[in-house]
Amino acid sequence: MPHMNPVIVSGAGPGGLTAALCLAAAGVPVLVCEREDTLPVDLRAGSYHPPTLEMLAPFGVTERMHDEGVIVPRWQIRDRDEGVLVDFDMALLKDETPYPYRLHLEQHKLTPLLLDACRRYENFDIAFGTAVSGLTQDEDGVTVGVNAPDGHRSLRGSFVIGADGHHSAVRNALGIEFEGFTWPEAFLVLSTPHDFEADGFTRAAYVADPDEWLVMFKLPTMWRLAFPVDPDALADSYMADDKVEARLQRVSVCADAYEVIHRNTYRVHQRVAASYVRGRAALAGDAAHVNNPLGGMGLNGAVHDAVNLAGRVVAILRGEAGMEALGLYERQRRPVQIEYVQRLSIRNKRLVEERDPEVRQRHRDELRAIGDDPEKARAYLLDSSMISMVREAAKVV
């Protein structure tokens, strides 16, 4: 590939580093600008669906994820009072994917694997402590302003990819609206080494309860559980040791006190950028869309965005496609985010928090019927594992 200015990627999260890896592997010079001094640590995401594992496999990343991660062959939807409503066997997807399961691995353990893979290429570079502060663009490229350790300076690039989170500096510089809403409650996340699998829970489980629903999943060294809390309440009302202990005892009675190794709260949003592309600038991951974590689709969607977008940029730089290829990226990725990810993640949350007794019973009956019918269960898994949405996006031309 002839000499060219690098593609500048803002953000060294999973989306940004995946885009950088795809670009570098294709021979495109790429520079990642990360505002933090080291790789960011996010203690929320950590569940990977089959399409994500497929996309990262050609780079050797999926194999390394398996070395460190936890395979999840089954997962449950439960009711707090009635117990297991449906126990999904991911083996129903064995003819659809080489990875008929979920894989759990903390996001902050994935990003070093991606960075290691990127560093195999001489045309890759990363600048830590370097935050994008603005950008301008013309027909030939982009000029990105950054605040770096040595002061403010300008970088010249062929394209810029904003993969810099829900407060995206790139999206803000482009003036793109982040449309949607914020859920009224916050999420309380607790991490404990207690083995809930020994208590009958699968390694991923969603527990419906109108008063206190929860989501739980097993990571390599701990279990992580998320509960709803009132963001306006005093922190002691849900963060204090006795309050945390009572919550966990309601999940599963334990003779000894639970060991809690991490606790935090965060607000949850459902938002999609009004546009993913503007000129030579494009958004991916949380910069383009955020959703509640029920279903584990946010992190996976970031990887899917990155692979798609990087492929379009490579085609343009090689002269195999015109700038309209970025429009195809938006047409493939933005509608699928709205029609699948937003819809399914909102559905999942409303299912576990439903208060109306009649509606709750209808949900229970529907889920049991799905679990009793292998074809219905398989269709449900194709959606929940993101296989359907990736296939539907690929049909868009």
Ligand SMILES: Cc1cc2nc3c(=O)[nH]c(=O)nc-3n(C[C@H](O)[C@H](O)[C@H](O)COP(=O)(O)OP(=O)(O)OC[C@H]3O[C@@H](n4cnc5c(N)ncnc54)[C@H](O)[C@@H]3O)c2cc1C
Given for the second form:
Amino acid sequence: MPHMNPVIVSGAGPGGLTAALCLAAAGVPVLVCEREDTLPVDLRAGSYHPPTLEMLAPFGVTERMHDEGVIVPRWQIRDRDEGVLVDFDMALLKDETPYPYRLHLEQHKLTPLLLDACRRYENFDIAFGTAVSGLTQDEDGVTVGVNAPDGHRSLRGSFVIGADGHHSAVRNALGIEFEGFTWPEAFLVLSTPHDFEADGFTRAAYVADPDEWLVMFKLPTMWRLAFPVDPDALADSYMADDKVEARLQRVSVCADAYEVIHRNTYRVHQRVAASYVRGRAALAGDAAHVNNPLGGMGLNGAVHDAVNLAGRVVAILRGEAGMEALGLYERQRRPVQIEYVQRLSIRNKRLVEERDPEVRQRHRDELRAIGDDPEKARAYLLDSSMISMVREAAKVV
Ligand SMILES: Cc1cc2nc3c(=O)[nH]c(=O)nc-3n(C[C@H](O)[C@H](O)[C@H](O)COP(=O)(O)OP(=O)(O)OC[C@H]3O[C@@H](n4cnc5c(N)ncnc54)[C@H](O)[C@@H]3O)c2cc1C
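What would the structure be for the form predicted in complex with the named molecule, rather than the form predicted alone?
In what comes next, the whole complex appears, and the chain from above leads the way.
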């Protein structure tokens, strides 16, 4: 398709680069516009589920992720008072996927792998320092306004994919509502090289506690732990060295002081775009939906959207499908976002933060019962590893 206007992708995060990779590999000209001058390197997600590894495997990306990442064969849900409630063995999924485990790798180490893979294709191009600022569209294509290093310009494309994150310029230009809510607490994220595995934790663990629940996971060079904090409190009350040290000692007693490499806070939302598609413009990843990180579904969902959406766009451009294929993208991806990702991520958070002693006891009993029954554990893992939702989506026609 050499003379066709490119598909313009707004945003070079995991969602945008995955879409670009699928399009480029199918021979579609693609131009990624990224607002920043380089790929962003901030610390964000880092947990990959089996379907994501399956989807990126044909491009050689999964193999490279294994070279750099950490395999997580088991994960736990714990109670701060009572210890391990359930210790899930991902091998229960061995007949469901070639990757019966989670893989941990920082998001900012995935995006260069995706970009490397994209650059193998001559029909791929990326413009850094180029922020999408608006768009118009007609029957034949889209005109995208960008603020580029040489000033404001208009780019002509066949389609535009808004993979430009939570504050998506594409979603805003389309006037699509981002429906949902913001959690009242902020998340404090601490990174430390301390080896919690030696203290009995699995490489991913969720610890329930009415006052100070936490999520922890091991990345290749450090552990990351996330705790709830009051966003209105003075930052010193949770960021100061002595507060951080005391907090980590409560997780696991360590004779030496903890080394803390990074500390930051961020706000967390549960929102889904009222629509994923408008004409020749479609949303993917955080531009379409955001959720709390308990379960690690944000980044994975971005990749799943991107693969599905790119496939629809390729089919339309090849004349194998009409524009209704974009409607199928929305019908396959938006309901599972609501019925699975939003529901499960909210359930996961409610589970670890529950304050009512009776409800907590019920949760403990239920989780122990799941852990004691391989069939129940397998069903739980099919949901939590996002296998069920990808299968459900594929059934929608
Ligand atoms: C601080 C933080 C911590 C997180 N931690 C976790 C976690 O632990 N677990 C988890 O599952 N999820 C986590 N998430 C969510 C996860 O990182 C996202 O779900 C994931 O990044 C989604 O990928 P994406 O490609 O859709 O969007 P993004 O990664 O946000 O990428 C969007 C890209 O678009 C670019 N961009 C923005 N505006 C424009 C524009 N106008 N024009 C062009 N480019 C633009 C941005 O620079 C960025 O490169 C976290 C998010 C944040 C913010």
